[in-house]
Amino acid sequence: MTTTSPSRGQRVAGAFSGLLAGGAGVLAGEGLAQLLDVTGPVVAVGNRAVDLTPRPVKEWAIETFGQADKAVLLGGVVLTLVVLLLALGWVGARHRAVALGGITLLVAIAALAMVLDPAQGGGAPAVAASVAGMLVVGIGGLAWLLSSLLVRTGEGAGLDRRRFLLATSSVAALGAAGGATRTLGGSTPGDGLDLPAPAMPAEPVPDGVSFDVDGLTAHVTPTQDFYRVDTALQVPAVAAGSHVLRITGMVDEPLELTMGDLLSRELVERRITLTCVSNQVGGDLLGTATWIGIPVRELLAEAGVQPGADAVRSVSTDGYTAGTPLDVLTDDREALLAVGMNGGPLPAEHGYPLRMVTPGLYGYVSATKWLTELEVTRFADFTAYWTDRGYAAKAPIKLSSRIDVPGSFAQLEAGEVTVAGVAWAQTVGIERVQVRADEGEWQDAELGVEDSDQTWRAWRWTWSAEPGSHRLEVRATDRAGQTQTSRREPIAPDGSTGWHSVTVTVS
């Protein structure tokens, strides 16, 4: 009696079995992870991929995919898993042990990623339960499915259709149950937080702060349009009722403050522009919001900062860390621990229930979301997430300007054309914006009324456009007399530079 090779149909059924069993195992693990409040296997693997990805690849992903980079990464993880499971199932039609060993290895990789994930909330038993779900459904399901595809000896080999159908439906049902639990389970961040009215509301937006120009950026960015760049593939589900902020390190009196403690203080409201260091020249990774929060300097003064400290290390609930100069958090720019955004509690994706908002510094050193700890320390004694990846420890936002209207490659008609955009020089203020066409003489643009030196400033210029292809450029000058450099620099290690330009066609 000899063993015959599986038919093509059995190979295809095997590939389907690998995908079905592996997918059901992942969904079972995800469902249990949701119920037990731990990071699921897909996000855990994705998080480790983010940590291990070289900096140039991260920068390319943000530049290429923008705020969709996380979805692209998770899609890549899922696609890789699909290919591997199909391959294992194909091989398993003849070599069941190889397929079972391969899927066991995949579960082990996912388990290791889950154990190493800093955002785990349920502890080792919960992680073990999720991994057990993957093992039972994934490996058990694949073994059951492949057993109906075993090549038999003797007169021939065939597919046990009844057994295969029973195994398929059973494994699919287990996967569907896990998927339903993953989709329907979990908490809803933002519910139940009663945000008091600020004791010091922001001044009304000045008349004339912007211009009535189609396409010009709004002075205050709607919450749903505010950019999001962070390292969290899955937005942390943080319960405000149990959330605690710790102020530790080189302080006389360490503090532990609940959200109730923070909300009982006098809240202030400020309009502040935030900018991501990944913002390319002319990019849209910045926005202005009305923030409500507690001045950081008040909390640090209460804790009593000790001599020799020059930095504050902030920690997020997902393990992210940042380092901020101490003097920036204690000067008159009034950095905030924000609890509200544009009139309501912080949305989950923007740091609910607590985040940092620091005018004048790029977000990677100053705007930690889902904030759990402020450690007063010294730059010489620690490194943070992005400084470990080659970015500068101190990152003041660079003087910049942008053309919003017209857009690149716009088709325009000859005559009077309005060119408009925004410029920013936080904590200093914009004094002048100039525009030119085709490298001609610089022309002064009209400035909108300044809101404050912590927000961007609108500008517009009327251009007498003539037929042809033209290149428009913009540059800004701040109140300290510094004019924006034309030198092009990449976003690493401390922010891009250069004049923004657009090319248009006039007919």
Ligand SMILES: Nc1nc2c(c(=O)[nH]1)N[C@H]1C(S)=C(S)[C@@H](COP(=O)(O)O)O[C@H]1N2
Contents of the next structure:
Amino acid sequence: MTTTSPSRGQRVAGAFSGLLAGGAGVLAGEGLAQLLDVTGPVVAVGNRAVDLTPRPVKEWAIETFGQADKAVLLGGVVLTLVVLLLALGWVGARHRAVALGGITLLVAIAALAMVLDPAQGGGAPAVAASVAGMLVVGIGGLAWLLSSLLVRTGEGAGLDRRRFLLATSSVAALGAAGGATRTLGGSTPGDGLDLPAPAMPAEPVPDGVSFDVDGLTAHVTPTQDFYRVDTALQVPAVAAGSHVLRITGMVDEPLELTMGDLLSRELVERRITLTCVSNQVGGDLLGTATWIGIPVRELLAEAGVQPGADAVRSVSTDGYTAGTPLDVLTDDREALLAVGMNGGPLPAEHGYPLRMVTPGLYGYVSATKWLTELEVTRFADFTAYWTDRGYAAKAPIKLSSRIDVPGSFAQLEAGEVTVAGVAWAQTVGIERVQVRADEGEWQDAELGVEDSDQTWRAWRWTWSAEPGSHRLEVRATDRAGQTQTSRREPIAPDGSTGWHSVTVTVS
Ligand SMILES: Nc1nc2c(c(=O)[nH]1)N[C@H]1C(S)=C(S)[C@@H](COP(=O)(O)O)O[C@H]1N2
Ligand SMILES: [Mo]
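Switch from the form predicted alone to the form predicted in complex with this ligand and print that structure.
Shown next: the complete complex, the earlier chain at its head.
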């Protein structure tokens, strides 16, 4: 064997080989995963990264990147991979075994991430096939490419151009085939669930529920503007045709209900304001939709809840879990198993074909999307996705209010200024909203007509603004007589508190 070290050109060709073979391997794995209905390697690695991320980093990411946090994470996974592959190929131009060992390790990490992913429709054989694709194309391709870099020529080791070109085009073709399969088979949204008209349609929205103020939140949030929070990197594509809800655990008779079974029941329709525990003071992680569904308590009664149970553990197709107090699911607030949102079937992002909607509790303990199982159990006997990460097991929505207009740092003209926003105390109801400027006297705001105690309530106040910089604050009082505390609490472990304020300049 020659000991000549590789030329710069060979190093570059090596780095290129690493990227090409590794990239083609990933695409082959992605294509096979798509065909066989399992989570692909990139998303699987991303999902494990989400699960392993410490809570403060997660909170920072949600805060910094907002709804783009997933794109940022997947971008990070891909970028890391690109850098590793380039480096492996560069090293591989001299030390082939190191590069092949390195890429084998990367495939092993992807394989482990895929095995650990809960959303595995195709099961273990499908995961194995996808991993085999990565092995053959990624490792085989790299070995082939590198071997054509280091053939012996008259002047020592050199590049066999013909062989390198053949290897390059073959590996690229395999990668392209995988990529095309992945793209063409991508995103399977709703498979067309036929939503019957609800037996009990929602009451019409009362007149005077809101005010005609520019910038004030609409009473019913349009579906495309509805906030979204979920841990899965890829929206689960669930086929309603084969979807089953199981009611298990401490029940007399476990039930297995198809979507057909559920839709043949009397559907009720109601407006409910859903709220996320991650909503900061003044934040917008809440929204009101018209939900169509089946009362959870009817199904629990049919299954026959046994004495001693105090919780329902809900499970999603993506492995997400939540724990909801049994008494909340059986009382008069009438929590729903929702099949519809704002007049149509649930959109994929909001849980198609089936999710929970529970008035009065933060979503993370009560609004499981892509719902597959309700297990009647005891809080003492399980933990769930967010309680494993330090959030509270029980989490009623905290009384809160928000100033929608004027916005922070608005520049206003002196004179009468309309200040308006929303306040919420789901299942209790809003009694009063007060506003003050520059820590003056609290002034009562005018309230919109109440829709129900399960929705937010609009408010408005007219302020005589004088030139200068001013701070406006809002606080609400609920129908139980409780007034919002000024104490600032963070979102963890059970929801933020404090008064929302905006600073404005009047000229
Ligand atoms: N399967 C699943 N369901 C889930 C979540 C999730 O991450 N996975 N997030 C929960 C949280 S934290 C909230 S606030 C609500 C948000 O519902 P939305 O995305 O429809 O607004 O869904 C809940 N249901
Ligand atoms: Mo949430």
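Positions refer to the first chain, counted from 1. In this text, all values refer to a predicted model and were calculated from it rather than measured experimentally. Think of the rigid core as the biggest set of C-alphas that the two forms share within 1.5 Å after superposition.
**Q** Examine Gln484 after superposing the rigid core and state whether its CA is displaced by 2 Å or more between these two forms.
**A** It does not, since the Gln484 C-alpha is displaced less than 2 Å between these two forms after the core fit.
**Q** Look at the Cα of Gln10 between these two forms with the rigid core superposed and state its shift in Å.
**A** That residue's C-alpha is offset by 2.5 Å.
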